[in-house]
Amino acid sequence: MDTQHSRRVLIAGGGIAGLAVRRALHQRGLPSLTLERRSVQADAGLAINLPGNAVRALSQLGLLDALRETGSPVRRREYRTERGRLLFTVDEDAFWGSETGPHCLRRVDLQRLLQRDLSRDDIRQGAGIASVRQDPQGAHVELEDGATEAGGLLVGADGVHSTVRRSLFGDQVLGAAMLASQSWRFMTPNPGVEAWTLWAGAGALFLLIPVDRGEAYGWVSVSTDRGGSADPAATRGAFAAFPRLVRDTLDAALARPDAIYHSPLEEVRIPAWGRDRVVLLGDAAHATAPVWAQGAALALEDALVLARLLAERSDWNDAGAEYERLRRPRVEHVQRMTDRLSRTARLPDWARNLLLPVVGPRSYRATYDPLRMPAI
């Protein structure tokens, strides 16, 4: 490999994880080439909730002021029963502090932020990876159009169904999330919610988060025993006992089926996140159910840690192993807390409603307290 490419990082995936790696590398003065198989960005109309650790990571990427100019702050959480009774609230501003308080914005706006003030000369759309090979100096990829690219390291930031992960470890079966069997996402006119608000029933969850411009982000999940299927219209019965606000909002979303995105709840828990000059990052390495909204947050942190390691060393042979050593404890903490709350969500209504006013605030603190510490 020539000297020009020996310090270049190839990034598979131009979504949030890949763009975060690209920006973090740029901050450190390291060149990269991002290869995105799609010709256009996906899920542009949907939103994403960013807990405080994600906001801190964006601040470290130089984007805090720009973030505050779009979307909406999330200052409070409300957990309610399927009948609408308030179980408990969380003052997120008080927990995280005003500087790094949670924020909700459209995914496309987050993608634009991550590309802010950067040239697009090092991003290639419509560049799917066909195969990967390594040598002692780096990684080489062949693209679906027959072109080849080389770099000192390949970062697989290509999501739950990662091509790079498959090239390393084969077709490992993805794990199904414990939370539920099916979920859907959509944008809707805000029916009047002012906080992150979750209604929970037996095997059915309904979440609304205010975004901006009079809209809210909706997320719905249903377990198989409540009639879960890939057809969102089949979920209506699971929400028959929920408040009118929920049922009317669901009906309005179902009236626009093309604007509802099916989201199978799949998890990635694998024993290794890379090999030699290929590393996995974000969902490709550790996708988890959206219980604590840590998908993007962990990916942003991954990017910062990996970029720092690569900038600090001339030999990248063990950079991937060191990155995994630093990041895995934090990820496994999120996975443990995800499993714990998922088990609570599957309790009978009476037991869950009895326990959550006490267990819920404790779980929130137990999950997020360690995440208030900076990743780097």
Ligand SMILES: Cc1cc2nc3c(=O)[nH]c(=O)nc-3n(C[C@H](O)[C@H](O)[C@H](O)COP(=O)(O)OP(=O)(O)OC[C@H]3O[C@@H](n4cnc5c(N)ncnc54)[C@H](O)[C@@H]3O)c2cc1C
Contents of the next structure:
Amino acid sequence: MDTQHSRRVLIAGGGIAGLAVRRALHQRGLPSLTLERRSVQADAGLAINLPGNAVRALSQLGLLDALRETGSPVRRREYRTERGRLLFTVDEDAFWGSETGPHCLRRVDLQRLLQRDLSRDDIRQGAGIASVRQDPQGAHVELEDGATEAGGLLVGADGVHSTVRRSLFGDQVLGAAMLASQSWRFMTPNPGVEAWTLWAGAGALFLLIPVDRGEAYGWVSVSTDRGGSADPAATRGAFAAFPRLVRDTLDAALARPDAIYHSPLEEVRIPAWGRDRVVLLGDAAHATAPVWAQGAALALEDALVLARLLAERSDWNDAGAEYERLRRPRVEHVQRMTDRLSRTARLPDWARNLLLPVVGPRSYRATYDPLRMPAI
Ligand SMILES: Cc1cc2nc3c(=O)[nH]c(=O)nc-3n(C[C@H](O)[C@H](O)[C@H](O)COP(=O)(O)OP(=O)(O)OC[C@H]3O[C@@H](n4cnc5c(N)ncnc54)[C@H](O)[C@@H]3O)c2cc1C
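For comparison with the form predicted alone, produce the structure of the form predicted in complex with this ligand.
Once more the chain from above appears, this time first in line as the rest of the complex follows.
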């Protein structure tokens, strides 16, 4: 490894995880090179819900004021039955505090935020990593066009189907989420919801969150036994008993098939997140069904923790193992709580509707309470 690159971090992937670690390294004065396969992010037109711990991480990345200028605060959650009856509400402002209250914004705006005030010299688009090799001093990648790059450490932030993960551990079978295997996302004119609102039937969920400019973000999931498949039109039947607002919003979304994004719910649960000079981060390490909207939050926290460790150490040999030791308990907590709520969501209507008013607020607190503690 030439000494010029021995303290440079290579980042595979310029999604939320990759852009976050790039920013966190920059804050700590460490050089990096981000290699992103695409020229345009596929789902950038959609939105993303950020719970309070994601907002705190963005604040630590110096982005709190800029965040407030885009998207909308999420102050309240409403959980409803498939017929529209209110089961319980959560006052998110009271829970998280106004400083780090949850926020919903367009993905493209989050990507823009993460790149704010950074030069674009250290990010390359259309640069897909084809293979990875490491030696005791660092990691080397070969790109799909045959070019090569090297760094003292490689961060695999290349998502659920990570090439970097495959280079370490070979092909692995990804798990389908317990909640459902298929989902769809879309933006829609806001049909009149003022809060984060979920309608839940057995195996069928419909979520709307107000974003901005009169639009809301919609997310629909249907389990296979309720007709869920890769064809969004097949979901219609699962929502026949839902309120008119839900059915009309779904119909309007289905009428624009190019604006409805099929989003399979795949999970990554693996025994190790790296080896020597290669470290996995974000979805590549621990993609989890979006039951508690923790994907971006965990990726942002991963980035802050890893950047701090790399900045503090002159020797990066054990940095990956230490990063995993610090991050695993928090990630496994989210995975456990995701499974727990997914089991409740799959109960028959009568049992779920009886249980949720008690179990729901309790699960919300049990999930998010430990996440109110800063990750670093
Ligand atoms: C339906 C759904 C809804 C969700 N909703 C939420 C939500 O509301 N809130 C939340 O916090 N999270 C949510 N998530 C999860 C969240 O989107 C992810 O956890 C988050 O975006 C972190 O992703 P990432 O950067 O690790 O991976 P990705 O976003 O997948 O980014 C990986 C990047 O790597 C690039 N790449 C891949 N292979 C290569 C290669 N070989 N070489 C170079 N580049 C490569 C890809 O092009 C991509 O840009 C949701 C997920 C799903 C599926």
